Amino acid sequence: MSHYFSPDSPGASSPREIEVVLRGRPVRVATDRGVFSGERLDPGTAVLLSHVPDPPAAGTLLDLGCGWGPIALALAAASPQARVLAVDVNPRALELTARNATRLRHAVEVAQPDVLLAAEPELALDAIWSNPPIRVGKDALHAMLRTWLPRLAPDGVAHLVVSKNLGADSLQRWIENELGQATSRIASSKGFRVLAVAASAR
């Protein structure tokens, strides 16, 4: 069975358009069946976008697990001079993110994670914003975070939103203990934690 966090075909398409508000800005976007939260702005993503500080004005910013693109679109709107990357294993998600960025006149580069890292093995990131796919399972989630969180530049910060009931507090401890990256909770709202992860000690 294919899932939104699977690289397999996400099944039959059922495109739609929805109205959402991204960091105070109302926009109309394209979504579809077979992508994460295709019918609305996910509540966790909404909490993240409501509580993160502004991203760096320049540098390389990443939306990790972009879905149809709300986080990437918010990053690009806040930092038009930055390089904004959006990665996802779901091909339909990448197509939708690219389409929505074009519609809103944002510069967003979309890519499969493995393809991006093969092309740029030394990629360093000034910010990561993510609503990570907790339901993919601990092993896959930890592998994803091991791949991306250590790529933060020395002054970079990752902001993650995780449901309290799906292990936000244990994930915070895991990042600190296993990756050696200082992690703090900057917000708690509507059952979600927003975690700020510092770069690895150099």
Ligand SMILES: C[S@@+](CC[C@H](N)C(=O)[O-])C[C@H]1O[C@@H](n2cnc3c(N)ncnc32)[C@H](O)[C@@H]1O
Contents of the next structure:
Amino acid sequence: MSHYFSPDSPGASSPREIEVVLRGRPVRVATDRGVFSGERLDPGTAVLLSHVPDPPAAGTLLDLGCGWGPIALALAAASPQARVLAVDVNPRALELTARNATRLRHAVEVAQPDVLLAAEPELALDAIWSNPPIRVGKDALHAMLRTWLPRLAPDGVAHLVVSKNLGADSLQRWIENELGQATSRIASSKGFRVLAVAASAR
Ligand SMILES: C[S@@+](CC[C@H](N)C(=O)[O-])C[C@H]1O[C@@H](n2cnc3c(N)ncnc32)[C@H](O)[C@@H]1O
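Mind pulling up the form predicted together with this ligand next to the form predicted on its own we just looked at?
Up next: the whole complex, starting with the chain shown before.
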């Protein structure tokens, strides 16, 4: 069976349009079956977007696990001069993010994670925003975070939203202990924690 986080074909398409509010801005976006939260803005993503500070105005900003693109669209709207990257293993998610960015006149580069890293092995990130895929399981989640969080530039910060019930506090400890990156909880709302991860132990 194909899941929304699978690189396999995400199954039959059933395109739809939804209205969402991204950091105060109402937009109409394309979504589909076979992508995460295709029927609405995910409540965890909404918590992230309402608590995260503005991203840097310039530099390279990453939406890690973009789905249909709400986080990448918010990054691009907040920082039109920045380079905004959106990665996902689900090809339909990448197509939708690209289409939504074009429609809203944002420049967002979408890519499979491996393809991006093969093309730019030295890639450094000034910000990462993510609603990470907890349901892929701990090993896959940890592997993904191990790949991307150490790529923060010295002053870069990653903001992650994680459900308290799905292990936000243990993930915070894992990042500090295993990756050696200082991590603080900047918000707690509606059962979600927003974590801020620094580039180093500080
Ligand atoms: C919880 S969803 C969030 C989607 C979107 N950012 C949102 O807020 O609606 C997590 C996303 O991570 C993607 N994903 C799973 N494994 C991944 C990996 N190894 N690298 C990048 N993205 C991955 C899934 O396909 C899914 O779209």
